[in-house]
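Given as C-alpha cells, the chain that follows is alone and in the form predicted on its own.
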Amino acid sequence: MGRQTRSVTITARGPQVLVQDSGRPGYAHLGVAAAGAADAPSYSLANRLVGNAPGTACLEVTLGGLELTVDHTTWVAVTGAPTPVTVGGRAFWVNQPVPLRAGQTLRLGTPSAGLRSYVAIRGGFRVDQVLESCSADTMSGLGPPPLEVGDVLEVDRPAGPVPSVDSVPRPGHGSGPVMLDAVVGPRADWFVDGALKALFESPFEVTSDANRVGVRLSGPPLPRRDRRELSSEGVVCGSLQAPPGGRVTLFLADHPVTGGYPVIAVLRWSSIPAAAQLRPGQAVCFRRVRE
C-alpha cells in the first residue's frame, strides 16, 4: 500500500507568503547569502511548539492575510508579529499550539504590530532543497517562489510528540521607536567625526523601501571624510551601509554578500530579529555597544 499524503492548500494570502527554514549558510563564496527566516527566534519557536526538529520548513507571512486548509487532523503554531488567529471562527493566541481537524481552515488577520509571522505545521512542509535548504531567497531567486492562492504543499510525517505546553509568553512587538544595538563597523573611519554621533544619537525612520534584502532609513546625513571608491567587500546581515548623500541601508536576511559602500556599523545578532519586524514609518534608534 502506498504512503498516504498529507497536505495543506493556500486559499488566501496577503502581501507575501514564503517557505523558509534556517537558511543556507556557508555559500557566500558562491555569491549566495544565508537567507532563511528573517526573525530566526520566532521561526524556531513555531517549530518547537508543534514538535518539529530544528531547521524544519515553515511559512513566513508578511502582514497577515494567510488562509490555509488542511486535509488531515494536525497542529499548527503561529509566532512572530501578533496577528489574529482563527480556526472555524474560534480565536487563538499566537505562540501556542493550535489544533486543526481535517477540512478546517486557519486564518491570519493583520498584525497589530511587527511585520512577519511564522506558521509551522506538525511534521513540516516538504519542499525541494537547493544548496541544502528550501529557504526562499528573494534576491538570488533560489528556493521556492512566493506562494499563491491554490498552491498545495505536502506535509511530512511528525517525528516526535507535541510538546505539553499551552503557550509561551514572549516580549511584544511595539509600534513605537525600536532600539537596536550596534557595534562600530569596519569602515567607520571613512566618515567624519560627527557621523557616528549622528548615527547613535539621532532617530531614523523606516521608509517604504523595505523588504527581506534590507531596509532604507531616512534620517540625518552621515558625511564621509574619504571620497574614494570602495572596492567591493564582504557584507553580513545587520550591516548599516551608508552611500554618499543617500539613505542608510540596513541589510537583512537576503542581503548581497558583497557591497561597494562603506559599512559604518553592524547590528548585534540579538537585534536582527527586531530589525526584521520593522514596519514603514516606524522610528529606529541605534545604541552603541562593544563587540
Second form
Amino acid sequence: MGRQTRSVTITARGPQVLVQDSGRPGYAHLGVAAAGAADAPSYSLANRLVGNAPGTACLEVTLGGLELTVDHTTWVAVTGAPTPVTVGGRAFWVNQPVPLRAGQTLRLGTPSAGLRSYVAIRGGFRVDQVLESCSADTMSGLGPPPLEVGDVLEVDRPAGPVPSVDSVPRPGHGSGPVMLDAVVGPRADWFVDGALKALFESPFEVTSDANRVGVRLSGPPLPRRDRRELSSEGVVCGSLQAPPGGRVTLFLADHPVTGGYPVIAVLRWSSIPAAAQLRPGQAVCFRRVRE
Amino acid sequence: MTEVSLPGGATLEVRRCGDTGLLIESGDGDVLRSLAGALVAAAIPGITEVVPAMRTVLVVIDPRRTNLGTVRDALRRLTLAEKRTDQAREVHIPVVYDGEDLDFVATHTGLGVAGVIERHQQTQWYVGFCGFAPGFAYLVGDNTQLEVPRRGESRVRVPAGSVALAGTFASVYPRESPGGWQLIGRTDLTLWDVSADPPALLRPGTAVRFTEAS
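Structure of the form predicted in complex with its partner chain (previous: the form predicted on its own):
Up next: the whole complex, starting with the chain shown before.
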C-alpha cells in the first residue's frame, strides 16, 4: 500500500460546521457569490499559525461545540470568537498553535462572545474544489455540504515549517454594543431625510435571522421617500439593504449578487470581520465615516 | 454621486458602495453592456467582479490591491465597443413546449399557445445579466407581447431545464431550485456545469434563440 493517509473525524458538532477558504471571487456576473470565510482575517490567522499557505481550507464553526479526533500527530489552531479550547483536559487559548497527538480530540466550548471560530490543521483539509474554491456557499449550495458527526476529512501533507509563534493577541469581542464603520450608501437618496440620522444615531439589535447570507437587524424604521421600485442591481458584501417597512439586512459572505431593495449604507471593508461575529440579541451601532 | 464622461461621449452616474464598490448607472442599456465588456477586457488590476444588471454595472475591488479613486480614473479612459451582444456566440436552445403554465401565458397574453411559442422562438433574446442563482440568465428581448406576471405563489421545486417567463424576461432554470416564474416548456441542454470553463452556458451578452426540440 501507499503512504499513510492523514485524516480527522468529526465526533461532535454545534449548530453548524462548514469548510471555508478564501472563496470564489470572479463569478458574480454568473450569479455566484464570492462566499469564503465570513471573518476573513481570523481565517487567515488560523492558517498562518499552523504554517499553511493562504487560501488553505479550514473549518468555520458557528457557536462552538465542535469535537474532532486526529489519526496523526499534528498542530491545529482555533481563531475567531473567544472560545474555550481543550485537548485531553488541558486548556489552550484561541489564536495559538495547539499540539495534537494521534488519537487525541480537540474540543471547542461555546464562545463567550462572537459567533464564528476557525479551525486550521497543519497541511489543511483536503476537499474537492468547485470553481477553484472549497468554500461552502450556503446561498447557492456550491461546495461541500455542512459537516456532520462521523464525517472523515482527509488532511494534506504540510508544505512549510511550523511558524515559531506562541500566541497572537487580537482585539477582544466586548459584550457592549458593537460599533461598525459605515459609509453613506449608493441609494441613500431613496430614503427620507431623517433616515440616515436614524441609522447612524440609533442602536440596532441583531435578530435570530442571522447567517452567512446576512444579518437581519431590528431598529427604527427607515422610511422611503416614495413608492418607486428599484430594478435589481449588484450589491457588495457589507451592504445595508432596507426593504419597505422591513428590517435592515446586513449582507455577509454568501449574499445574493444582486438585490432589489435600496442600499442605504455600506460597511467599511475593515468592519466586515466584526459584522461576521455579530450574535443574535447583541446591540450594534453604525458610525458614519467618510468615504 | 458623480458624473463621469467617457471618451465616446456617454455620461455615467457613478455611486460609491463603501470602499469596495462603484455602482455605475446609465439609462442606455447598450452603453452599460459595452461598459461591462470594456471593463472585463481592460483587466484593471484589483477589480474582482464586474456585475451587470438592468440599469447598472457594479465594479467590485479588492481594497488591498487598489482603491476606488484609481478605478474611477481608469473608467474615464475606457473606450466602449460598438456592439451590444456577443453575436459570435449565439446559443440555440431546443424546447419542448409543455410547461404547466403555458395555458395561463396563452390566455394572459391573448396570443394562444401557438402564438406564445411563435413569439418565444421569433424573438432575438440576449442575456442582460445573471442573478438569482448560479447560471440563471435574465434574457431580454424586443418582444414585449410576452409580458406576464410572476406566479402568485412560487414553486418549491422547479426542475433544471425549465423554460420560463416573468415580467418581460425569459430564462431557463439552470439547476433545480425554488422559483416563481411561469413555466412554458423544458430543454435537455445543460446550462450550468461546474466542471466547464466558464460554468455557465448563458453569460451576459450571449445571444439566444429558442427552437422547437426535434
